[in-house]
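So this first bit is one chain, no partners, the form predicted alone, shown in structure tokens.
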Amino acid sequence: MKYNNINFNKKTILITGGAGFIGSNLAFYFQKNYPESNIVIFDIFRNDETFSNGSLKSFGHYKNLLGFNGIVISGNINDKIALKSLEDNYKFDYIFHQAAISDTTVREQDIMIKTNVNAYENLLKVAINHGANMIYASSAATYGDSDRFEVGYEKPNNAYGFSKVMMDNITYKYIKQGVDISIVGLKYFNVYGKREFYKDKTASMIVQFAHQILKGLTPKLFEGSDKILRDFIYIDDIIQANILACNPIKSGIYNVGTGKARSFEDIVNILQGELGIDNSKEYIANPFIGQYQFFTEANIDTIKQNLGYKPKYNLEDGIKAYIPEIKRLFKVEIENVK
């Protein structure tokens, strides 16, 4: 499905973080509708380094790209060496800016400003000397312990919600300054869908759940899980707000959600529903606490507004177009690797 009217073929989009999940559907949406476009995909694939939380410092994945045919380069976004490589090499008409770290609970705060602050700024004036839009990744974890999901009224409660802030602000300064492309900065929410699988721990709840209840487990939800309710996205949903950001009525910062919070619980009973399979709940303490959004819900108004931007999927339908994927996971990258 193509989400707007503009033709990407002949045109050169650059994908940061391009191997992992939202970048690299973003590359095979391209692939698939503008077969003569020129994709670049730019990632610091994985290896074993973890954070001090025991976490990947990457999770770009190779499987994510099988069957993809542009240009894959291996990269820290770090680098300005690398950066200073991509913008004498190509000209870029789009840069859709995924890459980052992307764990709520990693500690590491020098690393996380580096990488997610001052290499976008980077990235922004490489697309401003290409006059390529800039399209990225900001999040709905900005909001952190606010009480109202609105663009202005971020409150960030830990280190990954502070980088996406300041990333923000950053685009506020360029869009004032009167810059000749346009910067959207699209806050997602909580995305779940076909190559997810590699992010490990940081999967959606929905893949993680779905592969409990597959082995026979009882998937064990947070005490109160009916009562934590958050906006769940699916991720065909996101290319769609990334494609329709590429030619905005104005520039800015965005919400993309589905404007509908939705609990934990919800997610456990339609899988177990789609799934035909009974496995009851258990419940845990959480450990969290403090660190943790209790509820989260788009104001998509804006979005809609300024980028003709409407949700297709809700939780049910989501799930539902997910599930042949959870289980082709679930017999290839579970039960083939016991």
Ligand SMILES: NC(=O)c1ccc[n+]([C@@H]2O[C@H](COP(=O)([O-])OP(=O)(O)OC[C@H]3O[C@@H](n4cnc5c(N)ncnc54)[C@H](O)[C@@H]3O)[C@@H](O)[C@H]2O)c1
Given for the second form:
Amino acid sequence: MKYNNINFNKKTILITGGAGFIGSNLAFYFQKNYPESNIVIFDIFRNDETFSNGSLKSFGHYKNLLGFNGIVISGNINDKIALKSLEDNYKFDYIFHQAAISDTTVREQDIMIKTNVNAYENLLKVAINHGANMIYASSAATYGDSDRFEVGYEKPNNAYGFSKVMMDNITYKYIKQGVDISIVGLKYFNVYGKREFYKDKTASMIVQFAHQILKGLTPKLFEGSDKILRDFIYIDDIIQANILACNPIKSGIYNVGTGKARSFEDIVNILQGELGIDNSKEYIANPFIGQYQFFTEANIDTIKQNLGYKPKYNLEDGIKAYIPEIKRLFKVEIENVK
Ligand SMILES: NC(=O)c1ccc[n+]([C@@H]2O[C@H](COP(=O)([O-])OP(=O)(O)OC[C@H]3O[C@@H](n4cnc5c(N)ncnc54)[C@H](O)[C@@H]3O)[C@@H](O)[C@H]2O)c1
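Taking the form predicted alone as the starting point, write out the structure of the form predicted together with the ligand.
Entire complex below, previous chain first.
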């Protein structure tokens, strides 16, 4: 599926965080639709190191790239020598910057700011030197305690959300300076779909509930889950937004969601219907009250206007499209390793 008429064949495309969920999907999008594109993935990949919250320090996984035939570089975006070597050895046309500490609950502010904020500015300088358009991942977490999900109303309530606001601020600074490249920040809402499994506990609740249901367990929801609403967005629509962001009418920062908030209760109902398993629901107390977003819903007016974006998947369609992969993962990664 091609989303615009840019011919990416022969173009050199850097995808940072390309061994992660969204980055690997982008890599396969280009490989499939533009087989002559030169795709360079730069990712630190995983080892066993964890942050103090118990999460892995990075989620990049080779399994996300099985079948990929471009270039794969294991490296750290915080390593200036590695960035210099990227700058010297390639001439990028597009940079998709997805690498980040993506776990919103990481407490180490020092490494969060270094990785998410400072490395972004260094990469942006590479983009400017190469004349490469920059498309980077911001986040709905920038809205935090805000009740208005529109660019300009950010109110982050954790270090991760703060780091993405700082990336957006850097972007405004460079846009204001009148750089020759386009820079687009995409504030993804709650993304789900293929290749998220290796994010472990930070993968979407869609895949986590689905696997609970397939295991025969009763899915556990927080009390009042019919009133906890989020904008859940399917991976294909995220790819659409990234591709459209390659030739924007205007550089800037845009929300990427469906524009329609849905509840966690809806997710379980749809999954139970699609999987044909009704093993009821269990309600547990929400331990995160006070630091939890109870409602998010992307205002997508400007991305529609400036990028021509139109989400194709509502929650029902996205889950339906995802079910075969959910079942495959269950067989290969859960049943077989019991
Ligand atoms: N998935 C979502 O719902 C969502 C929502 C909002 C924003 N985002 C943002 O989108 C981007 C991609 O997220 P994702 O869901 O694919 O997460 P992910 O964790 O699967 O991907 C991030 C990748 O970055 C790599 N990485 C981490 N630190 C690195 C470093 N120092 N050097 C090089 N590589 C490093 C990881 O190994 C991983 O492969 C991130 O910037 C994330 O903050 C994601």
